[in-house]
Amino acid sequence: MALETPPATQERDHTRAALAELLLALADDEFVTGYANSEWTGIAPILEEDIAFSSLAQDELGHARLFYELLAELRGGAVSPDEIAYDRPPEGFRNAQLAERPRGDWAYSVSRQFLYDTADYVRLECLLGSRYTPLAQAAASVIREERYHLLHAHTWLARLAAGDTARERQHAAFTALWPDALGLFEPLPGEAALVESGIQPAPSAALCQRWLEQIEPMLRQLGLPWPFAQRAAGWEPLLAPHYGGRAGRHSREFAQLYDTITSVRRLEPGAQW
């Protein structure tokens, strides 16, 4: 029976914190995504990047505006979107710290949207059928768009492979990023709970073995970097993920980009999205 409310009324208090994480977490990673993504405009290596990597940025600062609306709802209306987006501290955050790293040039970038927006759809796949309608809707909107990312993070994947210098920077970009993006599967405090309720239907660890099953072919075919083993249970990583981003520590990287995020709503305090 899918849960038409928010579950403070049919869940305990922790179950209603861990979902506030929860949409902070989906929140963050898509608004900090979307900024890095628009570091490109203008000096991106063709036009029609430019114009794609633009799109990219707004497409997600678009998602990341929906699930700070369903977390201001989810508080009653106590705060607005535009206050959970701008106005906490940098600890505040609960993004991964996959997507706060310095842009890097062009290869880095499309190997780490290829890594974000995989990884991204199949988050999304499993949201789909959260038993909090609200959460379930928002999800069946946003992998509509998210379906374009992942062609064109696919195209640019296999055009990067096929050049000799590009290749080169291609495996040292995903040597350097794969322990931040298994940081995108860090738990989250209370998931425990969010996955019993439903809200969550599947915990960290199993999206992850899906996201690796997905993508290996690929990456594989390609001769990208492969750090993991093949165990009874799934792909072992053979580095130590990066984990901190959800529990608001960051990179030191993190504290300038920050600065760039907010200083329209310090120069103009109450500025509106």
Contents of the next structure:
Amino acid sequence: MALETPPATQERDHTRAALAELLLALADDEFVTGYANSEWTGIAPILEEDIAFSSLAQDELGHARLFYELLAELRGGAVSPDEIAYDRPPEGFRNAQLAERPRGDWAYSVSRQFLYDTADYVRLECLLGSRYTPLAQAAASVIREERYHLLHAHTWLARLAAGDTARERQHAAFTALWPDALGLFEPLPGEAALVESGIQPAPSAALCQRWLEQIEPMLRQLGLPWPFAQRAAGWEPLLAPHYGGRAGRHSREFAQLYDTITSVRRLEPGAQW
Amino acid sequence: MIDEHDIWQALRELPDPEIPTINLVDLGVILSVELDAGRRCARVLLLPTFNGCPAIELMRDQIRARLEQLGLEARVELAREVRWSTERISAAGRAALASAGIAPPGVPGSTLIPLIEPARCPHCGSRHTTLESAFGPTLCRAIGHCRDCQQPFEQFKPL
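Moving from the form predicted alone to the form predicted in complex with its partner chain:
Now the complete complex, all chains and molecules, led by this one.
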């Protein structure tokens, strides 16, 4: 069921703007993550992973395109998905900072993939119930492919934990990743309107708890860093999340990545391929 | 006089750009074909497979070009309301995949982690196989290994 009963105009505009922010956050997370993953093409530790990370990248860019298309439709088709993706200043991006960090070592990249894709899965599961039909349909399409990402993420989580140096590096990676990973659940501007209208059926804080509940048994069993305290209301982080991405505030490292992502486009804006 | 049946027949001649042994109809990516009253324009609804699959634009161009040969102006649109799934691959399509050395897809699992069911080795038919990697030469293919004939093989991912 689509949003068939338009609320008062002002409220409707507010909800629409919040929906645009949500679509942008979803698309940008996938877009930037896809680019980051593609950096392993040609240099991954083994050939299978070269292919795997390239495929993960291709999947994520496909998902990003789908969400940019929804956004383009929402804006009445006046802008193309490519224009939305490439023709923005860095502060126009709404991805969490987790996505924009340099790839680091192998342990860092696969640990990031684990945290990102498990979180993304929780978010998509929630959006299956979105009252904005195009978004619910997109989530249903994307989530089927994400199951293969989870398979990859779980395999490497266990594989590194069983190693020696690998395990040390995995530890260091998780320690570095936690504040950024929590930034995935930074509430969106206008989130109250999204939840109220059923576009996003649950608030980000609830999704974050759902995610932590799902991954906690695995991470604790493997003895990986778990910087949370159990409270009546759920898991409380013992460190400050890196927020800002959802409001267009990015790390210094994003400047370079942004430059790379948009470099070809800037060579000849509007070129036909 | 051309009719929709002719169009379906024409579409059967179009190979999948990435796995040319299977045609677009057997792959199940054609949702519907509609001919207008004047029989000059055809509307074809196309279902994307994996979202990131780059073949979709090639399919679109192929369909347009083929229908042009029939004297039709083709409108090829992507359908979003219906999702393509590997269950849409026809029996003939599954046979075509197997003959190309690609294990046909199993039933998509309802569990979080799919692909647990070992594929049948397309070389020797053994079920004694393992999944080597969920990612292969294209987004829709994974890599398996047969413990009996000791050969690697590709398998179509259930979706």
